[in-house]
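Encoded as structure tokens, the following chain is the form predicted alone, with no partner shown.
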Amino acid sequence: MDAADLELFERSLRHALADHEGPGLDEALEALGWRDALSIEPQTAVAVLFELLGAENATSSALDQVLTAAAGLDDEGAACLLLPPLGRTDPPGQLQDGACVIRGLAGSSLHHRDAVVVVARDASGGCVALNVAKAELEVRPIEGLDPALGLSELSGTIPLGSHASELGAADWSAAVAQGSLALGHELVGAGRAMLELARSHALERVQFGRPIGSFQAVRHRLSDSLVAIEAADGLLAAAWEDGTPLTASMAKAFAGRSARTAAGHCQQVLAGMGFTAEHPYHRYLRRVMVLDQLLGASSSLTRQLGEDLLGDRRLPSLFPL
């Protein structure tokens, strides 16, 4: 896209983020075009979308696309793919016996649909997508940080049969790297949004006659956090342009963790005024705690980066941020 279409295209999501929610938002974004935009641009439309829905702090079915679409399984663009457990990367699904033992995440478009994908790995450690009945399987609705996410805890043993049928291969590395970037974009956009309510709380704010943005020590807490979120931004578009899995997973660490400093530096300067429920910044903090736990949490993704690194002992190739 050139500069005046990549302006009507971010024009046109954010008002339809401004104007819908839920089902709505995604029949919107359809409307819109987004899923062609995410098969010819995928880092403009993965970038732009996520970052606005963590502004927003809306809920959406963009990411099932994000992953479907990495994974080869474009026919199945508007189905519900079914996350791993918070805190892990590896497939919801293993294939054992005939059977297919089934535990992740589903996300709110869980409810609107019959079947869910469920992506599995076999004995041999390749990957198959199965189109699993919703009915099959236990439904938990996770009501714990971010109702509003609308998350849910799949679980069961199902046969191989009618209630399992396979789709095909599946590429979950893709997928997961594809699906990290998204949430990446979207704790940037959520970070921004802190500050933003941190820095108008900071010139509004009056103590010792003096707006409190004024004071050293609040300053400090808002410039780290601003430091802290473009560095991802800028980690996060090396890792596009990188491409590898690898400098996806490190810009998924990168963002989780830095949008987590945001939300306790933005805290700080809100002070009694961020524990109010009242005040929109709960919701933020709320989404960032739990995004920073999709595909992986960024302490468990340094960990794992880490072991990684010690173990092969070779250092990745460096690129300029």
Contents of the next structure:
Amino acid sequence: MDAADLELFERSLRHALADHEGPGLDEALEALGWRDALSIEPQTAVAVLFELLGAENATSSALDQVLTAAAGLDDEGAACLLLPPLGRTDPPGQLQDGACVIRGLAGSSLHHRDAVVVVARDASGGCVALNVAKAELEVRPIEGLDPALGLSELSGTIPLGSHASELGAADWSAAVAQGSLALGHELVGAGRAMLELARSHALERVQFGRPIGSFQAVRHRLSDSLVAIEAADGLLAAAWEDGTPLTASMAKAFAGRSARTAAGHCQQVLAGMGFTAEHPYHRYLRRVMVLDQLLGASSSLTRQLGEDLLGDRRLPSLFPL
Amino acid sequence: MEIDAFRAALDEWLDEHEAALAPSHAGLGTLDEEMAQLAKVRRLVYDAGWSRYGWPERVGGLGGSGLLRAYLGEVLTARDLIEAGIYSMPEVLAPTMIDFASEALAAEMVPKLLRGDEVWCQGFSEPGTGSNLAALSCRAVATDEGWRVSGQKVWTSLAQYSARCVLLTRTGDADSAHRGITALFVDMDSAGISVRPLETMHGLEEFSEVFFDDVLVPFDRTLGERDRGWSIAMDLLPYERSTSLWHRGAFLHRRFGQLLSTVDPEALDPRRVGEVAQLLYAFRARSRATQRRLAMGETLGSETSIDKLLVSTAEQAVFDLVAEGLASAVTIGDDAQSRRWRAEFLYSRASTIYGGTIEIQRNIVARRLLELGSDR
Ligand SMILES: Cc1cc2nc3c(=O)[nH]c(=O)nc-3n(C[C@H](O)[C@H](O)[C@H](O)COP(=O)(O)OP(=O)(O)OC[C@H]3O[C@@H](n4cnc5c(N)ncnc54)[C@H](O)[C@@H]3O)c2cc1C
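Having looked at the form predicted alone, could you now put up the form predicted together with the partner chain?
After this comes the whole thing, all chains and molecules, with the earlier chain placed first.
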């Protein structure tokens, strides 16, 4: 896309998000061709939409679509794809003794579906995707820290055969990589939204006869927030270009940590006003805390990276000029 | 030449000339040894043409994008042939000359700098003027013969090795602030200049006090317009925060890699190792984007303060890990490798000070990027 197309694309997505939510939003995205964009220019489609989702605190089934497409499954945009349990990256299904043991999280699209797609690993390490009827599984709708996200916890052991139809081989690590980038952009979007809330508050709120944005302690918190967010955004872009699971995971972990850094600074600047339920800030904090745990938590992904580096005893050369 | 072709050809040349380029000292050299090594490497890469790429033809360059310069410094650092900090000084000094000196002066002088025939220094800070650069007081008075300069500079890196100095002087009233500053290109062997090296806390005489006692500087050595030196200093800041930071990142990458290959894995918290690696790669991603913008001809501005904040933080984070993982080398080791780790650990403490402190960078981000208005 050139600059003009990109602007148009972003504007139409922005409108869709402003006018719709839930299944209506999914339909609007489908109508304006977001899924086509995803197959032609995945980076643009994902970066623009997920940053907006983060900024608007919106929910959609776009993550299901990103994962499904990256896994190489063709579902015509209608599937709910099961995510791993909180903080995990391994496939939510495990094939053993003619059955599939399932444990994972489903996004809000599950509410409007009768079945869920479960990627399961078999004994040889390969992955297959199964279509599993919702009725076969134990479903716990999650209230939790961020009820608006509409997550559900799913579990069960399903005998293979009539209860679970096989959809074919699935590239799970590609799905996790691209899903991680999507979540990274959503975290960046949420970070930018929080920063904008805090920034405008800092310009308006007067204490000691001056806008609080004139106090250096406040300015430096906001500037540290911007640095964290921009750094995360830059790492995401480089990870797209690099195209490996290693950098996608790094970028997701870093985006999670950066968004939480920004959340802390912005909350302090918003102070009492930001602590009310009426103020939008808390919705971003909730979202960031949960997104940080999906497809691997920043803390465990980061620890894993460190263990790998200490094990390999070298620092890989990445991002050549 | 394009970056990929340049990289391949340069890598091959470096392999072939490995012996000629190798430092003659092992581990941490004295500053004299490091300067000799730097001069040798500069001459070899200049004579073979490599360091002329990325600079305009009118100053002896071979043209091509600035990415080529970024890669040259990166690979020389990665191969441990030069010390990135002192190697990168022309990345700021040469653009000053190209943009603000007369064409003839730039054409005469810049090749000497790039070839390593000469070292130059940057005389901005004064005892009373660090962050608040606009308050500088080293005075230049116009006379019939030229400028007469009197005053003092401090922390002037490599002044004792320098043949020339890009000097900021006060030419307006004492309280003219940024409106009365003029930049001069001064020969360091001029009568009336005395240089007193200062030992830094990492044990090298890397910077100096420089005293000016009625020093004559010809008018044709004025850089840019009279009283407009502030805009030169401002125009140069983005140069300080682009290619030279990319080189710094390459240094951190090499040392972090060497830490990983030497450290007892039990001595480090893996999560902390992961965090520092992510930070370093995030800086590299950001800095690469900056390099590419520069190569596309974009004018860099305040957004490069973000690059600077990231590299400063990353440098201290890397060497905090070194201090933990190689604690005995840093604290009680006296062999060559230990002394080098120790010196670099100590030097990393300055990364949040030189080139504009991190507080000043945050002020810039708040003012220019977040548009938070005045801080009073
Ligand atoms: C290794 C090294 C090499 C150097 N090389 C050179 C060189 O080659 N040429 C040259 O000209 N200079 C050089 N310098 C000097 C360097 O640019 C200054 O040290 C730096 O700009 C800070 O100035 P200062 O040391 O006077 O600190 P000060 O300005 O006195 O600051 C002291 C502390 O106060 C803080 N502070 C000051 N003003 C503000 C503010 N407005 N808001 C918030 N905090 C503030 C600072 O961040 C700092 O933490 C070098 C310094 C070092 C350490």
